[in-house]
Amino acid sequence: MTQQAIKTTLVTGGSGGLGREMAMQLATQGHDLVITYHSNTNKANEVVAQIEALGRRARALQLDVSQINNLASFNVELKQTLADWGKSGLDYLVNNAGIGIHAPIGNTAEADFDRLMNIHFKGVYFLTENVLLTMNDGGGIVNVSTGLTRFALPGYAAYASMKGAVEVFTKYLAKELGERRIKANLVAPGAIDNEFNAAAFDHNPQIREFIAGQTALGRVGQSTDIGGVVAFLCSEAGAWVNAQRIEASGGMFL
């Protein structure tokens, strides 16, 4: 297989959680992978490692999201990668870095409010249009939302609602790039016991068994249930799959 039909994939957040089980998903499926990290280099060169002795090609590139004003630098180093692996662009994006803040809606912060919108909306509208200055046509972007955008849990408002913005963000990409055949999808994750929700199961440990109970398949969700779904978007065995919604949560309140 010439380096031109192996698929080249940019997870956002890929250092950790959701992100580097994606990651390594599509390793496996043979991708070569393009991950940022906001500040744990350490973490990042360990998955670029990991990536790498599956016999596919990685580089870790530093980002912050919600700062838009560095993405032409940012742009600058991904064309540059492409460029060393002998690629003409990239093809497939998967907007999967995010923040949790937990506030009832009659005690959240602006700052906290801010932080969310620049990260979870702002930072992945811009970052996408920046990146499809760099994406081949027929390939695809995934977007991550969250099981919360359909029920709701006190506490979520303002994290939610970066989320359903995103949602609607996907229909349009879906609509907008069919001409170049570029696929939008969301993968939406239920409750997943990892890193990004350490503190809210920590602070309450009675939370697991509480999710169990409400969950059709009887467990709490862990980051490998989701990496899949995300490498299926990112095949042709998904290429008919735009513009949906797709919630891997085990079955949460049905």
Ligand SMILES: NC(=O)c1ccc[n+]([C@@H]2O[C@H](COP(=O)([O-])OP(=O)(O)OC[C@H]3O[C@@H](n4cnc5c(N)ncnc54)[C@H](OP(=O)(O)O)[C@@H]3O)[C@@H](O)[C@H]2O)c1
Second form
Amino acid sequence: MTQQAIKTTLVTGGSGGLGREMAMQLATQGHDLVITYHSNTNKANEVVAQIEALGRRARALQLDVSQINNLASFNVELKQTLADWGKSGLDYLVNNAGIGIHAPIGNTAEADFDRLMNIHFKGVYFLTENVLLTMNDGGGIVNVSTGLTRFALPGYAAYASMKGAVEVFTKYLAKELGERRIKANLVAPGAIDNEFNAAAFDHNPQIREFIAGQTALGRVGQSTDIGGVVAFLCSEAGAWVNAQRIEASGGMFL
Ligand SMILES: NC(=O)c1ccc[n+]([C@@H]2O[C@H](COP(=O)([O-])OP(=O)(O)OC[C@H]3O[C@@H](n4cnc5c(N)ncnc54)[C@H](OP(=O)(O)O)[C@@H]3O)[C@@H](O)[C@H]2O)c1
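Now show the form predicted in complex with the named molecule, given that the preceding structure was the form predicted alone.
Full complex below, order starting with the chain above.
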């Protein structure tokens, strides 16, 4: 296979949780991977080693998606990585990095709102703009949303609203990038039993039972339930899927 035929994909927040599983599934499918991490260098390096063990190339770059001023220097590092690998550009971007903040309406600190907005919406918007400068025509973007944009659970108004904005943004990406044959889709996971929810689940262990009871397939999601969906959207098999919101929740709150 030529270097250009091997797809290259950037997964933000690829150092843990869902992003790690996405990166591993993409590597299994034959992609080279650039993953980003925010603070956990060791976890990121472990993922790089696991991808390399599969025979694919991988590099971890530090990125705080909320720091728009740093995006230009991030792009320089990204371009250097692609040049080192003899690649003309990136084929797929997966906007996955994120945090969760639980705050009921009436008790949402402005700083928490801003943090959610800067990471989940403004960061996704401007990172995408920047990365598009480095993307090959004919690739794709996958944005990660949440089941919480379809159903409402108290405490997630700000978080889910940012994801709602990303859902609208994704539709516009698909429309405006169509002329470059770049697709844009959303994957919306239901509740996943991982680090992201550890504090909430540990604080109230009945949540697992509640979620399982509200899920048609009768259990809480695992990180491994999501990676394959993203890999499909970044494959030839998913080439004609565009501007779609694909919920992977086992059928939550039907
Ligand atoms: N878990 C769920 O139940 C669930 C459900 C629906 C949607 N989602 C969405 O799925 C995505 C991934 O969540 P997850 O469950 O995998 O969470 P996670 O296990 O906590 O992993 C989050 C990832 O994002 C990175 N990150 C955190 N803050 C960042 C920042 N400011 N800039 C750049 N990267 C940052 C982390 O890097 P470090 O480890 O280096 O800090 C880590 O790689 C998020 O967008 C989340 O909203 C999650």
